[in-house]
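Take a look at this one chain, the form predicted on its own, written out in structure tokens.
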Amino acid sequence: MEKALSGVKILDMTHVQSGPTCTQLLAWFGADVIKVERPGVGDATRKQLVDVPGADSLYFTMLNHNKRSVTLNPKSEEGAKIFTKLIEHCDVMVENFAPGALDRMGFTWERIQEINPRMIYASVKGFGPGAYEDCKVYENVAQCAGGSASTTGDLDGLPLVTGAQIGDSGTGLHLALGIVTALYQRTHSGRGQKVDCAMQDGVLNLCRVKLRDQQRLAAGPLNEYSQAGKGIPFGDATPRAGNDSGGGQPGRILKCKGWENDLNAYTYFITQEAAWPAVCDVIGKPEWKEDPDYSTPKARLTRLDEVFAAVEAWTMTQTKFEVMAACNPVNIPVGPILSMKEIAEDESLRKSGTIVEVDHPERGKYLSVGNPIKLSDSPSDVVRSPLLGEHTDEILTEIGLSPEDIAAAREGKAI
């Protein structure tokens, strides 16, 4: 079966995480992703956090599936000629270099358009136009600058970054959408265009409910936040809200059976209004359904600590999976706190292709994340990441170089 992006050629000039996340997603959908790497060195993550001596790291392998690797030094005269041919050959170029890096190599957007007017040039940067546009940005910097850290953590504690890589991988996902959108527009216009994604912008997009709350502050306290029920005044900025639900329904992480010895024996429990009668029945408080002190969300607002203490008294008698088994049939929203070990061993995730086992010639078998987006007519297969320069001769032959040309480029250290 033909893949959704079969025939699309991606010139992948990315490294580390944000760009490779984007190009790997496109590769999963069938695009031919040609990863350009420095001769003898490659993507910096190949040798970062190495766990198997002599093998590419998991950091690299898990972000570069389904790609082909070519080594090239575009800064050399011969390398620049080859790079020009690659631009002519491909539909999309993706890069996440420091600002101005390609310009300094002589490949400005204007020059790229001259070489290939249909080229889509996609770029990840830390910040968009403005005072900080020339600054380098990494994952946690993006989370801080995009509004995530200031709204994450406990009210009286430090701002916190999240374990989800919303700055790097999140921006890579945004960029992939921009690329396929530009590819679609090109079917009508016949022209390429620039696609820019700033990491700050991507994080902010994922934090939009906190910008929502920033504006709601003008109308008064945010009543769904726990601090409202405790009578703690709000300041002039969206506060940190601990584990409160962001959707307006009170929710908290509660202990489950075994919590004393298991750091992940917890559940997330939401006391949604529609499910309140069922909550009362499950936790053994049926009288609360009619009690005016508890029967309405407004009445419960100042008693949330008492409410969740009662819920937790029940959840502590159940495992997190027993909580799910009791609550889901009666439509009470709950979710277990799953460890990465539990996720890695989850048979349903393996069956769906969300967790996959990959065999690598240097490191053997390892687990990785498969394509999270499922298309009925374009199933995704996860193919191991390429070895450094593994496809150099193959790719250069495809773009018209003879064996003699390739030998000369290798002799001149262009590849």
Contents of the next structure:
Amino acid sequence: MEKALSGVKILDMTHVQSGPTCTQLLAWFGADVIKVERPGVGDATRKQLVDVPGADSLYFTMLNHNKRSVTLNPKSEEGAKIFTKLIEHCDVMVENFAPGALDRMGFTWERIQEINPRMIYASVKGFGPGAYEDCKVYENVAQCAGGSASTTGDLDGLPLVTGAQIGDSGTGLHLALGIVTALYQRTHSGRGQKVDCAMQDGVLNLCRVKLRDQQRLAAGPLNEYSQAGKGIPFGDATPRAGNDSGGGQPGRILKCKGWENDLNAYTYFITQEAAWPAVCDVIGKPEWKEDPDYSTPKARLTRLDEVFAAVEAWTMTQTKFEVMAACNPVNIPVGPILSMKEIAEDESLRKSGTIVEVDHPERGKYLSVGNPIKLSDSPSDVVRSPLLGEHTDEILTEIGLSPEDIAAAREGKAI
Ligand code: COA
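I've shown you the form predicted on its own. Could you give me the structure of the form predicted together with coenzyme A (COA)?
Below is the whole assembly, all chains and molecules, this chain first.
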């Protein structure tokens, strides 16, 4: 079956996580992703967090499916010529080097446009233009600079980073959207363009509701935050709100049966206004439905500790899955805290292709996350990541190099 991005050729200069997440998505949508790696070395993550000696790491394999790998040093004379041919050949170039690295290779945006005016050049950096534009940035730096860390954690605790890689994978997602949008505009304009995505901006975009709350503070306390009900005064910046729900509905993480021995025997429980009567019935407090001290969200605000203690007295008698089974049919939103082990074993996720088993010649079988975006006319098959330089000869032949040219490039250490 033709894939959504069949025929689109991506010159993939990405490394580590943010850029590779983006190009992996494009590959799953059917683009031909040509990953350019430094001869003999490759993407540094190939050899980071190695669990099977001698084999590419899970860090690398899980971020580089469905790509082809070519080794090439564009800084060498012969390598620059080959790289120029690749720019002519491709539709999109993606990179997430430290600021200025591509310019230092001799391939500025102006030069790239000269070579191929239809080229879409997409780039991830830590920061956009400004005081920090020259900084190298990793995940947690972006989470801190993008407003996530200051708003995550308990009110009386340290700022916290989250396990979700919102700086790296989150920015990769933003970049992928920028690329397909630019590809669409090119169908009308005939021109390429530059797509920039800063990790700070990507994180901030995901923290939009916290900037909302920053401005609401001017109008008084944020009443849906637990801190308000406890009478703790607000400062001048959006505070950390523990496990309060960001949408303004009181929510907490509560213990379930087995919590004493299982770190993940918990459920997220939201006491949404519409679900309140059902909550009262489920937890055995039907009298709270009509009692003016409990029947309205406003009345409950100062009693949230008592309310959630009553809910927890019930959730502790149920497993997190029993809580879900009891609450879902009556429209009470709950979320079991699933461990990675439970997710890895989840039958539905395997069936939908969100968790996939992949076979790799060096490491054997491993689990990965498949494409979370499902297109009915463009299903994604997950193909193992390439070995370093596995497709060098194949790709160089495709762009017109003879076997003699390839041998000379190899001799000159350009590939
Ligand atoms: N052949 C020869 N040299 C190559 C090459 C190739 N195929 N590919 C890369 N290089 C060189 C580059 O030219 C550059 O050299 P230079 O600095 O001498 O010009 C170097 O390898 C790569 O540099 P850099 O990007 O600085 O790598 P790093 O490991 O020092 O830094 C990051 C890593 C992630 C911090 C940095 O790339 C960065 O800030 N990227 C932007 C933000 C980002 O994406 N961060 C998250 C990553 S998940």
